[in-house]
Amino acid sequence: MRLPRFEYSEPGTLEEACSLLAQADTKVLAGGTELLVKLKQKTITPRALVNIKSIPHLDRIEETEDGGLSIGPATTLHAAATSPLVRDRFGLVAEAAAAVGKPRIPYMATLGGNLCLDGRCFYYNQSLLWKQSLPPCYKDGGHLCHVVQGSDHCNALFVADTVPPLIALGAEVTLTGVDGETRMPLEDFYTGRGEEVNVLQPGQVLSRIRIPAPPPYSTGVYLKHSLREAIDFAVVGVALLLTVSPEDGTCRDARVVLGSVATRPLRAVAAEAALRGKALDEGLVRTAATLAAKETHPVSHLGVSATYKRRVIETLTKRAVRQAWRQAVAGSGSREGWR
């Protein structure tokens, strides 16, 4: 499939880019394998590409003064897997990145790409000529959705992996505009509605991801099924962050957050609220996974029924606690061990 038509430009500075971009029908371009894609099958036509990995620093990772991590979304995610101060101090992200599509992908798919990652849907994911066949859905500017008939909204699903991590650790996106800068938590990023999945506005790029340092005797998880490891999306990832106390190995906190769930990733909040005060046994275990899967509320899309991702959800759910919880406690050096 060819590439349609567009002007392309390479601007030297976050000022310029956001200029050219608060142009009508223009999309940034970074690594380019999510656009790349939907331009061959002309799911998106636009005027112009601003291809923003020229800009200085926007692929720079550092320590910031308080401890934490600051990242360019320009970042690959090789690079964010690979770096040893990701690696070392948060491990999280790094495993998380590692996670995407492998062995190609990695090396040019960028951070920030994956935040901004658009929903995915079986029936608006296709070639124009297999779309012309259907009535327009909500994405596409009509009024269904072909998933689930009779609904008010798009469901396609938000699938990043890098996201719910990040979520976990509490990480904010810097919004750089033609009107300045905003600063935000990245769970207030997303919208929740499968047409806009995020607040980016025209003239507006994400600028800047910050993470803070983790509590002391932390610990993150992240797992991730899909139904070919290599190249598909998460059916199901969950990300968990379990800070335990070092005198009983109690939980002192816990953020469960769940991806390829919904049209945004989603906080298990009951799950986290089973968690933190107790001490582990396989009672709580298994009391934190079914509430993890109650919460969400899957519809049978891309091949995979709600069935089978409540399913999942509950089966990773269990996994990740039991091993944050492991990992946790060695490092707190507790003698409270495993029970």
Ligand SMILES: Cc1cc2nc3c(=O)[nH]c(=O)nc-3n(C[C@H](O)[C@H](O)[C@H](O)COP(=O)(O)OP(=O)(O)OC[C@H]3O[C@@H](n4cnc5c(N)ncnc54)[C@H](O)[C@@H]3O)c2cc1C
Given for the second form:
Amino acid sequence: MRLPRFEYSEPGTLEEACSLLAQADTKVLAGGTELLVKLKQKTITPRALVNIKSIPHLDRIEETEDGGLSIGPATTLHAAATSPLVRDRFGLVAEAAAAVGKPRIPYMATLGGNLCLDGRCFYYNQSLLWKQSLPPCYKDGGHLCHVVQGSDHCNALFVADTVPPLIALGAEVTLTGVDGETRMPLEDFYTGRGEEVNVLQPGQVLSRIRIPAPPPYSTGVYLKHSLREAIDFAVVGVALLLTVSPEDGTCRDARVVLGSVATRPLRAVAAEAALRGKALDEGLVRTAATLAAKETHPVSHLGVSATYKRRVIETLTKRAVRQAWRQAVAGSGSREGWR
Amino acid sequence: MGGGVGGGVGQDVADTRKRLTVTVNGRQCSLMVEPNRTLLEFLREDLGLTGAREACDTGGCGACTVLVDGRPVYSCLVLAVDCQGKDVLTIEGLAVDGRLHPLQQAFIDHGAVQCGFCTPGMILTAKALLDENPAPTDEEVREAIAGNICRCTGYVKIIEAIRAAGGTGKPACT
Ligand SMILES: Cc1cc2nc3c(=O)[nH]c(=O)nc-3n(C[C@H](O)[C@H](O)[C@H](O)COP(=O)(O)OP(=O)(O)OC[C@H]3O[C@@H](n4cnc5c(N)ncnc54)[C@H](O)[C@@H]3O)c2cc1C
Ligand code: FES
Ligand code: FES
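Now that you have shown the form predicted on its own, what about the form predicted together with this ligand?
What follows is the entire complex, opening with the chain shown before.
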């Protein structure tokens, strides 16, 4: 499969990139592991690509004054997964980065590209030739969804692995455009619409990812289940940030974020509420996991039934809470608290 | 093929090519290439290095694996122009003065090559692994080659060959 023709530029600054991107039908090229596949399949055929990897310092990971991290979007997933700054205190992000298309994609793909990943669907992510046998779906500008008959919206799944852990940690992103910068919680970056997954406007670049210092006495976990262990998207991904009270070991706070179950990264708010303020025991673990499975509405798709997804959500949530709880008790969590 | 015009049949006359200077198998080359050319197409069609294979062409099989600055990447998903100033190693660059690399020899000795389609990608992936970890365990080898698919061998002999080349495996049966 040949790539269609496109204009190509390597800007030296973010400002230059933004003005190039403000022109019609222009896309950011980062690691290219999603974009180039879509171009080959002619799913999209942009007029121009702007390679942001040429901009200096956009691949840096730095500690911020308040003890958090500031990560450039062009940081490769491999660099994020192996950086001691990420691994030591934000282990769940490192785990998730390493799990993206494991083991090869992390060498090529970027963290920013993962955050900006489009919704995925078996019927959308196909070649033009393949798609000619079906009427266009919502995501291709049509009026139906091939996955859910009669649905009034696109059901493409949000599958990016690094996003649930980053939302659990309360990460923020900066969007830079010709008109200046906007900062927002990563959670608000996503629209929930399969057709248009995030709020990025033409001319904007996701220019920075900030993770605040983890709360004292917190531990985090990311668990991914896929049908194959290598080169595969998640059936379900579960990120958990659990904060416990050092006095009595009760759960002070919990943030549970699910990937690959909806058109957006999903907070399991009922499960979070069930855990918050309670003494952790096996019964509570089960209750929280059951709630997480119940409060989601996955759709059956290609041999992965909604029932199966729910069971995986339940199982992974259980495992995540147990693992975080064990780590918390062992004191291997956030170093601010435990030392 | 050659000339570097991938894809389009357009009649536009403007030269949209970029100069690419890259080191391939230790030799620097400088060519004009179209931006829409992948590294795989550049290697196979512009340089005639057909060791890197095209199979899925979408990042899912590993047949096109080459090393860029020592890291294994899928060359079907990298733009050639994105390799400016980089160091690319393909299977053709592995033997020195006609002497096979220990990994190549081990693949032969252990019967790890059947149709051979996956072999260049497998060997380069293994090289990147051994360069970082000269004595990998079975598990580590399996993890490293998990991004390379082989339809023929069932992987066992490939794993044996890689471990033998790393000095931690069993010698080949004679
Ligand atoms: C075989 C295979 C397996 C995969 N497995 C997984 C997996 O398990 N989990 C997973 O999450 N993904 C997976 N992916 C999808 C993809 O590789 C990853 O999501 C990757 O992180 C994308 O990053 P990239 O840098 O390659 O993005 P690109 O392909 O360069 O870009 C992706 C999209 O984001 C936009 N973009 C990129 N960076 C920015 C920025 N800074 N600002 C604004 N827009 C931007 C691009 O315009 C494009 O629309 C897989 C892909 C392949 C080919
Ligand atoms: S041809 Fe590149 S990964 Fe399959
Ligand atoms: S030897 Fe035939 S695919 Fe591996």
